[in-house]
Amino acid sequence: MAQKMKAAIFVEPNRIVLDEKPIPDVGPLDALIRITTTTICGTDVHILKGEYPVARGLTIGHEPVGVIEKLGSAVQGYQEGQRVIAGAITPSGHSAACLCGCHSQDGAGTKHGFKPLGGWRFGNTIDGAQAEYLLVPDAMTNLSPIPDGLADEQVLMCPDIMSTGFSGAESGKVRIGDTVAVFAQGPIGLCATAGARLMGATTIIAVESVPARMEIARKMGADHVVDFSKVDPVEAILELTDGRGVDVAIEALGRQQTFEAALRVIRPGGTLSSLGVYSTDLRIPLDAFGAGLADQTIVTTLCPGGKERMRRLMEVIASHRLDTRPLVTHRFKLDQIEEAYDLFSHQRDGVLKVAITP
């Protein structure tokens, strides 16, 4: 009889519960990792609410930090007992999307068309990380050893939040001397702010209303913080830029209101870099879009994954260019996962990110 493990399982909309599952069998290219720390993502809340569909009985979570428990027979270059992370996105390395250089969209094209988000498997199409053990597919493409001296909470943001936030600045092609606006300073927005600073932006305007998040935004690199509860953020940003607008606006919330505001503050020829997960159709207003003639770029990004991406992000942490530990505001045991979901989904008690440990 297979050994059992505890796991956070999607039962139905508005119900994720802690239950038991068999510990997975390890295939030739897989690795089984024992989870030492994980967390809950805003996307998991979309799953909880039924806004993003997943199969009933699926283990949720896509941000693993752990120790290699068992390696598949064909896996080379790693050893059991090694501390590792894997990205939220786990590309195979050999699909059409991967071979085109778009690892995040790793999914099989079919006669019915290409399925977006194909690279996001943990807690989406296969069992995820909010459990005692996690099976990592294509381990040699996805496992990245944690540098000596880095604690779990220092690298906890690398699998998703940091990778996603940074990609907002990267996809927006932020340049030295740019002015950048970042709409919403949740965990991803805060990392987008930090990413814009690392890429050379010299004026960063953060849009937020929660005082604690406004304070962390300044630590992450924001030069100005606009409180959207007190002023019109579009007017405030245009005033701060003397009417010029920003070179890049990063949308990190996933709502019509913030998407439209981001479009309205970019200069002609500017870029709207969208990171939000949207749950309804978006409208593009004619005037904000310059009737389609404003030379604007709208770009979307799914969190880059794979071991090289994880290595680079951990190098940023190890070199002290960024400290993401302040984003972890609450800590729970896996046994308390339902309580953690309740707190995180209702955004109580100033929560930014939670750390979940066995």
Second form
Protein chains: 4
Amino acid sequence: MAQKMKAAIFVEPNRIVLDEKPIPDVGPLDALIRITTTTICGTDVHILKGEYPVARGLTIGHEPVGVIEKLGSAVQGYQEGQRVIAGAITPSGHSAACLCGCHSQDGAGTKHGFKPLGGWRFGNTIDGAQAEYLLVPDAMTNLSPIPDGLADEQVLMCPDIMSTGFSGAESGKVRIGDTVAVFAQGPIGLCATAGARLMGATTIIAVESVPARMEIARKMGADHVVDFSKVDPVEAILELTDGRGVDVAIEALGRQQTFEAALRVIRPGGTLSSLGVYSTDLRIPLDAFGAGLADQTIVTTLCPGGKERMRRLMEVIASHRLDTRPLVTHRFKLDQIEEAYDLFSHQRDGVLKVAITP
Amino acid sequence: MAQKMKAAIFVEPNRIVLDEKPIPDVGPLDALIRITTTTICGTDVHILKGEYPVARGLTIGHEPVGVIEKLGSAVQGYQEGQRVIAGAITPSGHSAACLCGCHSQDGAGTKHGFKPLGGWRFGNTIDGAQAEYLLVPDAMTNLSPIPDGLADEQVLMCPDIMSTGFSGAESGKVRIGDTVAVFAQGPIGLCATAGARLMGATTIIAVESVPARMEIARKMGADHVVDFSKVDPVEAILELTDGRGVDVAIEALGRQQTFEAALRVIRPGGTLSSLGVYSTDLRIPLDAFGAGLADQTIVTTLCPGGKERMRRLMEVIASHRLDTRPLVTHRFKLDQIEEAYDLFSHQRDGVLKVAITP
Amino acid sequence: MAQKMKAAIFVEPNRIVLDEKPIPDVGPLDALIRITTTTICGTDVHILKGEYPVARGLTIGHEPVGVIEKLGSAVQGYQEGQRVIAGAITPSGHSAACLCGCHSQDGAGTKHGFKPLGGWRFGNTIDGAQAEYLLVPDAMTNLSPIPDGLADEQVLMCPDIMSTGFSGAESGKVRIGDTVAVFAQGPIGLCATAGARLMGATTIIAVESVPARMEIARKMGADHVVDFSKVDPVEAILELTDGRGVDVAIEALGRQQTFEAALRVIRPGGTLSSLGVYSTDLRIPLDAFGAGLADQTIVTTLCPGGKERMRRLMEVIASHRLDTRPLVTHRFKLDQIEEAYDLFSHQRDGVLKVAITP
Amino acid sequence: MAQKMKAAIFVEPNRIVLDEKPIPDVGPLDALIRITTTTICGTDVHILKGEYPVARGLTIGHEPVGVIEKLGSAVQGYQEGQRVIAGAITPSGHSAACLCGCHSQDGAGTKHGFKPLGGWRFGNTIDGAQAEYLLVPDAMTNLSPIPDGLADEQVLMCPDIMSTGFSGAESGKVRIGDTVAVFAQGPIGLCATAGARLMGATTIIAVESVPARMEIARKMGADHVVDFSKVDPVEAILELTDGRGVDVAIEALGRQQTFEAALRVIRPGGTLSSLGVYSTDLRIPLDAFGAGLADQTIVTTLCPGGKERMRRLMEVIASHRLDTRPLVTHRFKLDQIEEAYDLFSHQRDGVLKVAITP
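Could the form predicted in complex with a further copy of the same chain be given as well, to go with the form predicted alone?
Below, the chain from earlier opens the complete complex, with every other chain and molecule after it.
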């Protein structure tokens, strides 16, 4: 095994560079993965811009597809050479949070076992996936073998985009016959649309303004696409639903405007399922909130992780329920990752997601 | 039967007066109740002050205890002379909202069957309970016979205070072993405390500053009472929970301050169950919201109604699980209701709830 | 309006005949529907054979599609001439059962408000739909307007077959990524297959032996079809799932053999969702039950009814999520209903469902 | 540390003897506990009698209270010398079953991650707690520190009896105002009664015939106790509920008779929550099952384990919601364990539970 590897490292705000790092040592519960494909997330752009703080020198990235290079001494049930993915969120499995089913808020090692966003480790609190090798902690909780016949790009959205997007529909408890609105059709919003469709929503209204995204929204399952640059989306959704409103609104952008619009379009007793990463305080308008008396639910969800989640998402792909490959619009070598960041962070050339291959 | 009856009527902001009104006619699905005991709610004070608009001339009040005087021609299963209560919320039973289990947002007669707060009719959209007689719509959905042996004052809290307070714990999905904080210990907050206790919470922290309410909070089930006038309640709750936070926080006041504090004390993955009637926009601080990534749930609940709810609440009383009589601190005749409003709206003399008897 | 109408009447075991009856009077909460299309259910065959007892002289049938002929004096929100359906189950909306969300066990008029199967009235306790006219009780709870553009045959499965079949998946709480087995692919089993697909199951295994049904099972969403006449279905399902078993097994026949097989194929912690109408005691084998320690759930579901359910099912059709027309294999005039019973009860000529038009 | 320890070993059917064994080695994820108090379970008696097969030479027992003697090299968050308990069920935390929240069916190391009863390891598939020392696997998932001030006997019921009993009420989804019947008031049934009370049931009917157990049932929360040796319990429960039946029936014995009676007393739409360990096939009578149309749920639950579960149960004790010490009727030294088995297995002298101290 090589002693050094290439990795995309956060140096300082506005500087992520490809540099060399030692290939990490493998502890008893870890697995070392040789990355075959990874990608860049909107969150990585927040990190790049210094909006979300991480330690200088950290390897970025939390969406790994790869091959098991080496297993920790206590890891059972896997073989070296196996193709695997791990979720963006890598819960320990043994914290109080995990034992409550709240894996993303995993507080392993903390006093009470809960830690906000604690399950998100890759490219946040430990080295991430934009590198030649990735150390996966708690490997038995997190490594999920790729079903035969699925190519890297077919499962590349599973670790984060698809898991997060689907969770918007799941936390919204979408039921057969529901009307659902999804605000913003970036990669996560598109997967939220697909998730709502998969769960049986019969009217899905996507809100977007970029024509290419509007088009792909229909492919992912939207029945209607509202162009918020041309019409007021709240008015448009109320018109499309004949004044009724939606059962579930999914927010997939992270702005006051979409949060508020989502609240305004849910029917009394409806649910606002929020996926966005916000960067300002939010305001709940009194009227949209029914003065607190409208039996509304607002629920936020961080990307669900763990191997069983990954297995289920890959089953969705393997069973042809959904094909997320259209989300991969550009491909780069790891050596070109700075170029990839430049393209992705400026949302140039209709980029949705990039595939990075070491 | 007398042709006229006395009723507490909203004349204009700051004027609710006792006046005469015709005793209402009874439609086929209605029941006419002779009120034997009723009470004044905080919401009625909002109406009095003009903060919550109702039609001039409306009879106020939504907490009836009485005797069936006359049944509509299509009403079956009851007898005249039977002692009954009806909930503050009187769902039709047949709207889309009701058929979804969302009875409080009953939109009977509307196009889609949902109407914000639509289940709240007494003293809001139709004449209310602070009168000698009350017309109960959809009687078969709403009339609940009082179990033998229970006095009026024992069940007087069921129509609203107890139903609302309990729903704070229920919507919060309190489980055995939970830690719960309840912000404000007015009548509803006290019943939320009792509800959390009944559902198995093992640490209940009540927040209040009025000594008499602090004392009754302990009787209703609080393990700790935090005096927010002396300490910062967020700090105090985090200290009491050794930094962990609570599983469920119940807001029972309706202010930005309590809403925000409730959000700040829930653990990652926790639930803020909101009961308060707000009168301003609310702000969600970014940090308290985990930037939208903390798997939090914010749920609001309007008082559940319907006869089955009332039956269950009266069972709580009849089985000695809870005694809400200590909440009744003052008693008035209907003739004295203007005096009662004066006392209650100014929160004088340690008043919690008043009993009004025609 | 004609004074007399034709109706399919249960005379005695093995005799359902078309005869004349008075067109019913319309009470204040009723609606009279002129039937435009109806069908025969497997349950009707049980009635025909005397296996399920009903009163002699009762009009049979519980799957109405029609036009509002006359509305009761207290019915609001509908117009005469409107095209509507009503569910096979017609809950009152106001019983304790309804207020608990348990509409099918509606005990309106009973002491405690629960009655086994109480929501099933048409063709069971009151006159049914195989007639020129049908009286719908509690019309405001039960009448659901047909969306523009949907033909009678498109919505004919909604009142019972589709509602029941879907409920198998719903009560099984099928989730994205689940593996589901459906035992028997008669009309209800086929809709259970479709329901599992709609809710996101990624591996659906249908069990059937009739070639035409096996073929349609694939169209409704089955990934695999096991021919139980050629292989042991338990072994086949365990093989297809590589020994894992299924998350949810749906029983759609009503026999010991299928009930037992369904129990045997669920993974530990799995759910057996039972739709079948049984006619004998059932046996739970100790080993299939994990001696009571396998965290299994067995849940039975009676067809959900009410207008909101019907609205949602028709939305499934209108949104092209599912087309149930292939289930209608034969068409008869009401005058030919005895012939239709003969065909249907003997399962001749590949019949799945018949459409009956007065 | 001593090299040898005493342990209660299964030799052959009807022979459990106290013998010497090596103190086990501690693997990286394990912890070695010095047992301070343990007990004998009904399941151990099944093992003794050869009714439940375990390997010869296995140490029996699954209810440990003790002190951490030695921690595995990878175990963090604990100190040697700490007083702890572990559940009877010791899930790994990382299997597919665990990641689905189905910890008791933990299939760590199996192909698909589910194994029937797989979470039950102590005294079943690995050496158990009736010994001087116990090796706890997956220590970080399973060790729960005992809150200060709680004595061994106060928490002795947490690992199994209380966790199992409570789960009967939890799986039954007992709600405020429910009527609940609990069949059999052995230690688990008594805790089911207490659990139903803690969750807000307002009418709890316990079924038992042993006078001492009938008496303690009332202390644990029963409102009524039916002596099945004197009256038919189904009739008695229907009479007590005025013909309505119960919302939830909990079976805590494991016999056809109690299973069937539990099914017969639930109202339409009710739940039978089964805790018993059965030793024969079960029969579901057609009439009690509503022919499969009564919207019933039958759910079985194996004792929930894991450190968070244990923490919550100990909170119930620490907060004085429940005192399980009255269940400990007899005390023995580990040296007397054969005598303890003799007493316990013959249910002599009013024994409920024994405390065994090494």
